[in-house]
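This document opens with one chain alone, in structure tokens, the form predicted alone.
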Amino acid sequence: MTDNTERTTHFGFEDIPEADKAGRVRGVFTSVASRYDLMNDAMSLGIHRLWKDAMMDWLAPRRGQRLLDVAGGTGDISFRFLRRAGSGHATVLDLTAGMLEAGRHRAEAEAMSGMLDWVVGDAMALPFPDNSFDVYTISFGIRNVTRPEVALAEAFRVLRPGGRLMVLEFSQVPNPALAWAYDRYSFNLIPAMGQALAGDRDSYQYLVESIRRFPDQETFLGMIEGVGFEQARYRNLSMGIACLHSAWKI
């Protein structure tokens, strides 16, 4: 007897077949690209940044390091890799060719092109072969790929013996009374920047929704200790709006 049941994924709130939420996603990313850094300024009040500097403190990138910036879009967290490491190489993967388009420009006008590649490519099927990469970010991207454990064991997969994985990610709020605000904050004003600023409401209310389904920081520690990193730790930023997780390939 043949199973024909479908498998289902989210769509922010909305349940879709999981054939159709990459298409969805590049969707979102396609109409914002234009404008998508004004609207991380814009939906943090700027925190991004402070996230992202974090981000590399933790990291510490050294000379001649290979990264990996999965749903790296624009290339945000590859030039602040390859300027904190001083010299080396990164490839940026994206779903969205308008995303990595944005950032080949800016490598253009910051003369650093010879730094960077950048490929269309999805974070559940990488076109790199196994143990290529010393380091593998994906930043604000793991919660809207299909199957976020299959990008984890893709990750584990490109990453050389003492590679490192870190994910930064909007995360769940502990604090109930913080909680509240944030929520107000989220659905109400940042869809409305969206309409105003990028003339899509629809994307955004997407992207509020998509974190709400994110799991928590100790559900998403065990995905990531589930497909074989070791040494797995998390920190919480800005009292767990954003979370930063770390491990290694040993």
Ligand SMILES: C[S@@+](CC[C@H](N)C(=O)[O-])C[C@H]1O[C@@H](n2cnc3c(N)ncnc32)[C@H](O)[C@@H]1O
The other form holds:
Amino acid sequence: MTDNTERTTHFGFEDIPEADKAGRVRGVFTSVASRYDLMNDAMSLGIHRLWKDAMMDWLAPRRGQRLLDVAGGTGDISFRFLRRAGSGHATVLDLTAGMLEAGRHRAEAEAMSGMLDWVVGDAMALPFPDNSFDVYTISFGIRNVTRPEVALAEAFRVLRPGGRLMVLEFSQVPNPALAWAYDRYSFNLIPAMGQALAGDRDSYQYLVESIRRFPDQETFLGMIEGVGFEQARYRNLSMGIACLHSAWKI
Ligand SMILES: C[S@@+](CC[C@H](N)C(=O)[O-])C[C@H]1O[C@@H](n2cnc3c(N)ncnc32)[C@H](O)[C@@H]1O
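Alternative state: the form predicted in complex with the ligand, after the form predicted alone:
To see the whole picture, the full complex is given below, headed by that same chain.
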């Protein structure tokens, strides 16, 4: 007999009981929340902004659309989406209250609070009815979810027919020379930067390890199709360091 306490999953390079993962992930993001935006710029040399803009280019937000931004953290994707759409509404859902709190401050500073809701919740059990959103995004979030296929099934459920899924995530670099250089940068520099800028080496060590454990582009495409999405496609960003997956609920 199998139950949740017996199943294991990965937390970075560690194997842990599945039931412990969400708490450990919440611990990481609670610890980094106040410095999350600063660290994103420092670690990626600002490139995460280009990737998020590429996501918006492909998504092409339209006026009045209802977005659900899961693992939305401090709201980077939702802010971009609403600015491009011109009008609409975004619900930012995240496991970590501290990340949403940082996002709420940003929304107040940018006078956008009226267009946003902030909801603490789990991607694997969304507190929304079926067919309620036009667009579902998850950016640098799904690799932290205990069972990504459950989160994808939830995305399918809450999207209306004709709705769009878009996932931005770190991925696998096919070019061996670039993969070697990227590994050196990731494992040597990122945890050290986490220590120097945020006083937190362990959270950034987890970040690097979790990227290596996430499925490659084709495998993840198959997972998206496996829950019922159609017209699933992907586009590599920066030679596969990150990747966008797009799909539709028809
Ligand atoms: C790297 S941050 C990404 C934030 C934002 N989407 C961005 O692109 O900047 C990952 C976020 O995923 C959230 N998260 C992790 N597991 C989650 C889950 N099961 N359900 C909802 N949010 C989750 C974390 O709390 C964290 O805020």
